[in-house]
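Single chain ahead, written as structure tokens, the form predicted on its own.
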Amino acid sequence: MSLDNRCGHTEVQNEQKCCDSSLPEQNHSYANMLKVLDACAEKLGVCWDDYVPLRYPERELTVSIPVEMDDGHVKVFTGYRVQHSSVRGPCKGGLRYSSDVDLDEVRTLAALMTWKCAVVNIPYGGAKGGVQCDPTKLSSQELMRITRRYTAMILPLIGPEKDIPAPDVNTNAQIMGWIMDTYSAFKGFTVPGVVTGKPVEIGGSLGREDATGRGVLFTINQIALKKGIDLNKASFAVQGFGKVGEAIARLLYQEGYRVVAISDISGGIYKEDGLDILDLSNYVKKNPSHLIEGYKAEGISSLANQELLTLGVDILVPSARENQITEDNAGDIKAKIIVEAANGPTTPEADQILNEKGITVVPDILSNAGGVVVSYLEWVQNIQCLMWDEKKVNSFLQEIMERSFQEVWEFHEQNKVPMREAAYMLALDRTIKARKIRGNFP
């Protein structure tokens, strides 16, 4: 696909984007993919009538959870649904619980959901959920009292046919098995569609524990190749060690690659011949704070989470959380290759420092999208009675994943755009296209 110029309108989007005071725009992670999403739509000449409905979110949703707790007294936490768009399909998203989660990281996070099911070509839209909690201080009883009022609660709003969340930060399976119960109580028969993620018993895929991570790894064998690398002889950082940055240092090593450096919010380690990840993830497991803090091997030494992100590798890997590479620290970054594993680990400010020195970023949206995928394996085999055996759903996912990225590769060399800019430029139009065969209404 080429760019073109579709609709002369420019003048008009500049005054509208400044005046309209009703968009989220003073929140700032919203508004950095606000950012993203405009310089696209200009690039891509888009009508603006045809993107503006995008830049909001269609539904946003604010619930309190009073809950009993253990020694009697009721708390009451909040939580969050927003639902971003449902042009291209059902929307899908994470749940996340944690201390610092709020409305505009929802919001965000729902617009990145757009994207990454809109760029993979997967016919689901956007949505995110949070619940504003320190699962770490919750007994597992008081977690479950949490889930069951929070499903409840936005049970209006989800169903497989609607909205459809699965785990993501502080989640887990056993937490999608407690959201399937309820929402299958309340509709008065089993209905293991609602999630994905949930346990192979009662409905989930096999695969979908390492789904995003084995995501990153097609991505990074793709971009390697596209270069030039030989990932034999290249070094991996990793910064996050949770879920998918486990996963992700795990699956390397396994293909034998070299991880040199891995952190987590308890700090970093750095060998240069290679970490053993083996040991490392067995000691994590172990550990009862589940951090990489005080492990022991022959030749590591330790270093800050921002020291990683600085360190002259082949390939750096963000897993963590959002912003970590900003304008302050993108100019030290020696990395050749960027390829990101979490949400929005870098600001627009520094996409552009980035550009400048030549690192080639591989966008989240693109390169962290294997749990969507194989979620939405797992929602398919559900609603069509099926149970594929893992093999087949891992050559699923590296299907699609390959597909994708061949697609933004070749939309980011013929239009000389960075590839940030050429996924978003997919998954704009794809989603636009949606809007207009549909129509507004009324």
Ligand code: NAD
Given for the second form:
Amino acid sequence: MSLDNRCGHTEVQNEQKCCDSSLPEQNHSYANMLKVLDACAEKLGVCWDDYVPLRYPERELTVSIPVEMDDGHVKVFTGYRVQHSSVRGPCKGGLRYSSDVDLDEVRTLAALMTWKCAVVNIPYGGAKGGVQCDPTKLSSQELMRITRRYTAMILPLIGPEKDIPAPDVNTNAQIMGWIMDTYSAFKGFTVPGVVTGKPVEIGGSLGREDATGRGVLFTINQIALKKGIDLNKASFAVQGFGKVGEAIARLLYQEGYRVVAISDISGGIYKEDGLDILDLSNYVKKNPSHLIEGYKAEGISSLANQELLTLGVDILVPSARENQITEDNAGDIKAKIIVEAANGPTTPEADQILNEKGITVVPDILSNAGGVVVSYLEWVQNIQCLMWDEKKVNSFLQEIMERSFQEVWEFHEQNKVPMREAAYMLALDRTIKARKIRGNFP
Ligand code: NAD
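I would like to compare: after the form predicted on its own, may I see the structure of the form predicted together with this ligand?
Full assembly next; the chain just shown is listed first.
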């Protein structure tokens, strides 16, 4: 595919961009996403009328969630579900629980899901959900009541053919199980396909827990081949040691690779000749806080979170939260390659600095797509009442990740654009083509 001008009307219309008050552009993170998208649309030479609907989320729901706490008082939480696009299929996206979740963040992450599903070419659109709460201060029963009431409140929006939630920051397989049970109770029959990332006992897929991390590992193998890096001699730093970061570090370790630094919200640790990740994982599992704080082993030193990002490693894998690599620290980054496992860890300003420094960034919508790919495989199994073995799941995952990487890489080389732009341009092109085939309604 070349950067052709398909309708002669290619300018992103600045007047509409600035004056359209219905578009949530003033908010920081959605505005950042639009900046990238607009630039890609312009480079693709797409017609404005074909592109403009994709700048707007299709549907947004804000709900209040009254919950009886363990001490008997009622607390009201706020929740969101945003469906950015259903052009290429049912909406798909995770659910996060965090005190700083807001509509802007959820909306941005929903859009990222649209581009992620398009870049790996699975038949889904994008969505995201969030509940403003601090799970560390909630009992398991309170978490369950929040989850069930949130599910009831967003019930009209979700379903296997409509919108399928999955785990994200601070949510897990158990929470997906409660969503599935609540939805099924309303329907009057069991509907496994309403969520993915469920426990295997109730229709979850083998291989789903490690899927995002395994997808990142396949991506690391691919970029190392392209860049001529011998992974047996390479050093890795992983920021974040949750569902994604722990799986990446563990899989790298099991491949025999040297992970020299790890951090989580409680701080970081470093060991020049490589950390024992299995030992660290066991410690974190048993630690009541589920954090690396207090971990002791021979030869390790402690590290501030910001220090981890600027270590002289070969490959840096941010796997924690968004906006970690900013214009303030991008200039100090020494890694040769950044493989984004978190969503949106790099700000657009930082991205530019990294490009100028010649650091290759493999973008989130490509490298962390393994989670949604195996979610798709889980959903396919659910709606057909199938159960595949883990080998089959991992082999599909590998095939899709490697094919997608190759497509983005070729686009990046042919069009001489950074990998992030290549991924967005491919995703945008696929989504616009789908929209044009469906046409405008009415
Ligand atoms: P999680 O809640 O399981 O883990 C988050 C980890 O990040 C924890 O270890 C936490 O301590 C750490 N952390 C938080 N703030 C930090 C900071 N400032 N510095 C260092 N560490 C910090 O969440 P997760 O599911 O592992 O998700 C991590 C990222 O990956 C998010 O951006 C998420 O959107 C993205 N993601 C998740 C999945 C998935 O399948 N879970 C799929 C694709 C992308």
